[in-house]
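Next comes just one chain, in structure tokens: the form predicted alone.
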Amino acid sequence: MGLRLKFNLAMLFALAIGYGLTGYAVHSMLQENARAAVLDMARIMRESALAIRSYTVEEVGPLMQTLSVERFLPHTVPSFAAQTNFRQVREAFPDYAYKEAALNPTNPSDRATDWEADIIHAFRNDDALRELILERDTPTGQSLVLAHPIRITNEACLQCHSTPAAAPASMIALYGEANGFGWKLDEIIGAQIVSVPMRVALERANQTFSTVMISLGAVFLTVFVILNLLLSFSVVRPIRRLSTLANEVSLGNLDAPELEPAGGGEIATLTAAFNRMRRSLENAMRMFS
């Protein structure tokens, strides 16, 4: 096995390890950054929903309090206002969703699906759990879910949700007596659930990863070619000429021309030493002849 082949095999092995480790690190970083970006979007959506809820309680509710006595207006309910707003958002961004899911809601459209019910039960089973982040597969791709528990902390909520007898007659007329009752103070009755698609962020991360790896591959190839040229002109060719000359001298051909040391490196030193050894051999041969 020649010197060039050994050098190339060693360099290819080192470059392959470096390429693989770099690819793994870059891919992990880009995937994590994509997930963090989607999570930031989910948090912004939740904060927007909380802002709508606060506005409804502080501004809309008092203005419509008189009308609510005669007819129940769901527009004054914070959860209704927030979810209605995001339903309009979904018309432009159908993969984004915000829902205040409940196990026993007044409005049937707020009833939790199976996977949403699992989230609510997770909060009910762990009182210290304040936030839940998970990923789930959907027909349109992977989606990140950000969930927070909905806990009854205000006794005013029980005026409408303790018993049908205590609820406003206008609300009973709209929703009936079958759902949304039996709630208790400090009970977790549902969860705020924000769903944000990860498809776009992951596609961008994968495109960036491909660009980085192609560029890195081009850099590695350039380094490989440059090092091969350097090896060829600085090491392989001088050693090959020196090896050819040594072979000629060993066969008794003392008339072969000497090699001129080029540069000041180790190869030049070796060439000069070989020339001195050859002259010494020639002098010794003349003394014996």
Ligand code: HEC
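Positions refer to the first chain, counted from 1. Take the two forms, find the largest set of C-alpha atoms that superpose within 1.5 Å, and that set is the rigid core. This one's a predicted model, so the numbers in the text were calculated from it and none came from an experiment. First, how it differs from the form predicted in complex with the ligand.
Here residue 16 does not count as shifted, since its C-alpha moves by less than 2 Å between the two forms after the core is aligned.
After superposition on the rigid core, the Cα atom of residue 270 is displaced by 2 Å or more between the two forms.
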Second form
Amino acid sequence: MGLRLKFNLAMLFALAIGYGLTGYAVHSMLQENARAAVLDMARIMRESALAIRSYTVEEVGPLMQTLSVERFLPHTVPSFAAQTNFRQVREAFPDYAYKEAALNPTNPSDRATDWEADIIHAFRNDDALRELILERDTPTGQSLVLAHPIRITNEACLQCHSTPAAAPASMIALYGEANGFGWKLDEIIGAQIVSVPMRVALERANQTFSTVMISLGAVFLTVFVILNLLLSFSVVRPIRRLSTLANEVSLGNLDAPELEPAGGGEIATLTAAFNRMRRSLENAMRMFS
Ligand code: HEC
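Having seen the form predicted alone, could you now give me the structure of the form predicted in complex with the ligand?
Complete assembly follows, chain above in first position.
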């Protein structure tokens, strides 16, 4: 095997391993960052929903108290306020969603779908489970879901969610007696579910990945070409010339022209040493003849 082939095989092997390992590390890091960014977004959405909820309880509720006597105003219900707000956000960002899903909801549009019910059951089956983060395939691409249990911790909730008799008549008139009752204190009745699309973040990560890998490939290719040229000009060619000359001299052709020890490196030292050895050989031959 020639020197150049050996050198190239070793270099290709090292570059391929470096390329693969870097690609793997960069890919995992970018995917992780994309997920973290989407999760941050989901947390901000949840916090704003909680802010709307407490604003409704603390600011809107007391003001509406006198009005609520005559007819029931859903506007004072925190769940209604938060979900109505996010329905408007959805008009601008259709893939984002906020839902307070319940197994037995007061408003039928809050009824948990199959996968939402699975989340609620997971919370009901494991008391220690405080948060669930999962990824779901949707028709518009992958979506990150951040879910928290909704537990009845306040007696006041039961006024409207225990029995129709306990609830305000005005509420029954609006929502009927069929749903949203029978909730118990300390029971997990639903889940607060935020969905954020991952498509854009993942596409951006993939784009960055391609750019990094193409640039790295270009750097490796340049290194490969430059080292090959260097090897060719400063090692392979001089050695080839020297070995041709050594061949000729060994076959008795002492007229072959001397090589110039160019460059000053190891090969030049070798050329100079060879020239000296050849001259000694010539002198020795002359003495014998
Ligand atoms: C004054 C009556 C009233 C009280 C008190 C009340 N709710 Fe509700 N709740 C409602 C109504 C009405 C809805 C349906 C709102 C809508 O149309 O979106 C609702 C909806 C909800 C929902 C969404 C799922 C569903 O049933 O549609 C959750 C979750 C919820 N309430 C939890 C609570 C909790 C927790 C408390 C106590 C902190 C509470 N509610 C107190 C009347 C009430």
